[in-house]
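One chain comes next, on its own, written out as structure tokens in the form predicted alone.
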Amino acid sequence: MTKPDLKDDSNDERSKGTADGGRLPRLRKRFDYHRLGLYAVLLGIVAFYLAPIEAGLVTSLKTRTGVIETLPMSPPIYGEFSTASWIAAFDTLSRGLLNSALYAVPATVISAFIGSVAAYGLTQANWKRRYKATFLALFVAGIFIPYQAVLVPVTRFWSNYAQIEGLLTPLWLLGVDRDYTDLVELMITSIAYGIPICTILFRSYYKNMNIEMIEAARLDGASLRRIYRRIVLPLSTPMFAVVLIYQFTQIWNDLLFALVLIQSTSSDAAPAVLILSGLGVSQEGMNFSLQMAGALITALPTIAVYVMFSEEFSEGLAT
């Protein structure tokens, strides 16, 4: 009976462990460097974009003598720490979010629909293509005509022709306060102003729809409209959800349109960027903890409106 070769088997490992044993600790050390310096690149993005609203941030909980006493972007030590700035901002914008809200939900909601369905007739529906052509021209020229260009044609409008007040005398009958009229015709302007680009993100999203399901329905006699509410507006989810968050910011940050429509911030109908305009401005000078408090304090629900849609925002973007 003859023994099993060991040392043989003991050397081939021996050779094999020192052959790797050679080599893998070079791999580690590149893939570590490689690592590190990946980590150290995004860090570096993450710290570029975060250093405004850190400052924004410290400057909001520090006292007004905080404020001209420490650097910019230092936090507060005891003594500078302070919240009244946010108390005093939440009070006085707290009228103006509501206004905000109260115009730029519906004014998103309802130029989007209508951005999606104008979209889908110029994609889904059967007519000559030249006509299609020539809507989406004007779609397109819309999206490049200028806030100031359309300023004097918007004011000239709302005031001599368009004189909505007496449609909306029910809310005056319910108590509603008549600067209300000027929110309503911003709601309008927005809408009118969004359908544009509302059009053509849902138009390139329509573009590269899959049509298989489309036909069949076409095959089985579904009209255009059951078609684009059972089976195209389920499939909208994620464009929505793109489109959405881009209205929202825009109507909500949009201050050019609310300063020529309501003009005053006293009016019981002025957004939260209107006022946020004149926020901390006295005659003693500017109180800044005061602005960036009201700064961060109306960029909340933009930042909310986000994070709901995050993940429907990243699968309409991929698409």
Partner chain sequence: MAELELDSITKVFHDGDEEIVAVDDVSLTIEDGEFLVVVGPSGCGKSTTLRMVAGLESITSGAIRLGDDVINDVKSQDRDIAMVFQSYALYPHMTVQENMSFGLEESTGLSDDEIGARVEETASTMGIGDLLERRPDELSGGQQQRVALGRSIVRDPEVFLMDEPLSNLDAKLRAQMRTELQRLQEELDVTTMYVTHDQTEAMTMGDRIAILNEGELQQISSPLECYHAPANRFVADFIGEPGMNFFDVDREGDELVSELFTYPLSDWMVDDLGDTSELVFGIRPEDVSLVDVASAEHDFEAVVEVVEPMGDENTVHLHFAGHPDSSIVASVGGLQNVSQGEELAAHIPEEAIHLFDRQTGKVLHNRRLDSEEAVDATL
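Provide the structure of the form predicted together with its partner chain, given the form predicted alone shown above.
We keep it simple here and write out only the one chain, dropping partners and molecules.
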């Protein structure tokens, strides 16, 4: 049954090709060159971006001699393949990964939520436009504050003005190490510095929301808070995906605040990035294999978050 069909199709195509005369094949040829060039460039770009990751991956799977004796990008040869670096890296980093998650997850969620509420206030709530503009200017300025400029003020703030160790006494009584004060400080700092960008991202989204819909809800008897809770928040899911992914990546990867706020790499509360920065460094020289394995392990959660929210993410970017 299928065979005659196939034959018919090929006949049709051939007859089409001849019917179109000599112009079409020429066009098709030029088209092909164009395509070829395009694919070559695209492949080049893919190779360019993937090369470091590939090098990292193969290096992490080599023994120390393997790293020294082969090219960074060549796969491990027989006898020099080893997963020891991955196991070692995971052992060293697991404490840090947990610490990172402990502060990055709440910091992401809280800064996104505060950003959303602030943006709601800046767009849909009914107050003087002049004041709105002032607050908006402050938020925008907040985005552009370079982290380097606030390192000293932030450390002094936490060490001199806001000593929160005492406030957390219940935690210490539960047996939590006092080093975790630093982690709480790091979380609050990350939230504070994440709010401006979250607010601006949500603001552009809320500005495009149907104003008549909000007004309809007001006339339906809903208060400002209820409108946020029942109308605006449920409709913000795509933007939350964008903001959560962005914020999580930022906070998880941020080394600068971790460096100044956490006492040392050996601290109980050290996040993954901090431990990673000292990983594989010893007097016998650098253990590249261990470093690469550690870097890949540390990057995994951010990739996982992208995968989890990818659908909402693309929807949010499109709006």
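Keep in mind that what you see is a predicted model, and the values were worked out from it rather than measured. Between two forms, the rigid core is the largest collection of C-alphas that superpose within 1.5 Å. Numbering follows the first chain given and starts at 1.
field: Flag for Leu256, CA shift 2 Å or larger between the two forms after aligning core
entry: No, because once the rigid core is superposed, the C-alpha of Leu256 moves less than 2 Å between the two forms.
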